[in-house]
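First comes one chain, alone, set out as structure tokens in the form predicted alone.
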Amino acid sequence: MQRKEKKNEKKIDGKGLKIGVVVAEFNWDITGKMAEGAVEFLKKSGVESDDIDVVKVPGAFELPLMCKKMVVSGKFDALVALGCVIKGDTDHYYYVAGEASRGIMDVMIELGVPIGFGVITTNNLEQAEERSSGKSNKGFEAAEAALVMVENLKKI
């Protein structure tokens, strides 16, 4: 169960920022809603529609490479990486989730551009649906994290 936290309601200013949203097509019924949540947050924060690039990749495993290519292009102030890995009957879940996470973190640390992490890992479809819609949309939250990090890095 997720903890209920009181969040800082400070408005984040995304005006003038260029943001990339990299979304896995695997489990699109989940990740598509997460992408909608991310774009909703970005627009709400003042990022112009023309400054939001949504790029699809086959699955969560491919997220790190696309993130790296987009960061290296120099066109983006931050990225949002979105995927959904649902546990099955084999260990495949652990490899995909772990390597996607590690790869995204490696890109962020190596290249110094914030990447909002929105790769959800769940035990079943019901949990994934809960985390991709309404007030628990992890795409929305990952976009928020990316913009907060842009602001924080500017202060240093």
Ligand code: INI
Given for the second form:
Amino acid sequence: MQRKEKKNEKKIDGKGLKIGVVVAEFNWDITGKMAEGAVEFLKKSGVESDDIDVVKVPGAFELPLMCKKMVVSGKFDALVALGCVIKGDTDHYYYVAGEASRGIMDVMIELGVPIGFGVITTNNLEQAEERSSGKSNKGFEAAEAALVMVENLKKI
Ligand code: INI
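We have the form predicted alone; now please give the form predicted in complex with the ligand.
Next comes the full complex, this chain leading.
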């Protein structure tokens, strides 16, 4: 599936912004590509390489704590949280995906710093590959959402 074009899409100016990319190492074949997509978008938007910190965590379950620590440090204008949870034969998927998503939202709402949500949840590896490559790379999209939110929050 192709990335949906947004109405009135305009170039975001990321110059001077400090962005953290938090990426789960679980399913690295997928999340590594998502991290590349996120960094590519940030650089394309003017964020300097030195202002992009990529931090790894073991799995999606660990994303919220690292996001919280990074936001509390006060160093970042926004974060991008990346993970890939693939459905297996047990209920584990629901706990990992559900808690990652709830935890990231809690950090964002409590601390008021935008976090682009790039945790993909899929039925199989094939779907995960689709969502981590080319124009459908969800890392790219999550980075875009983070920068848009920085800009929009400034206007409030
Ligand atoms: N972590 C993921 O990021 N994706 C998964 O699909 C996954 N599955 O299926 O188990 C997963 N599990 C590990 C989890 O995120 C924690 O790292 C682990 O439970 C240790 O706390």
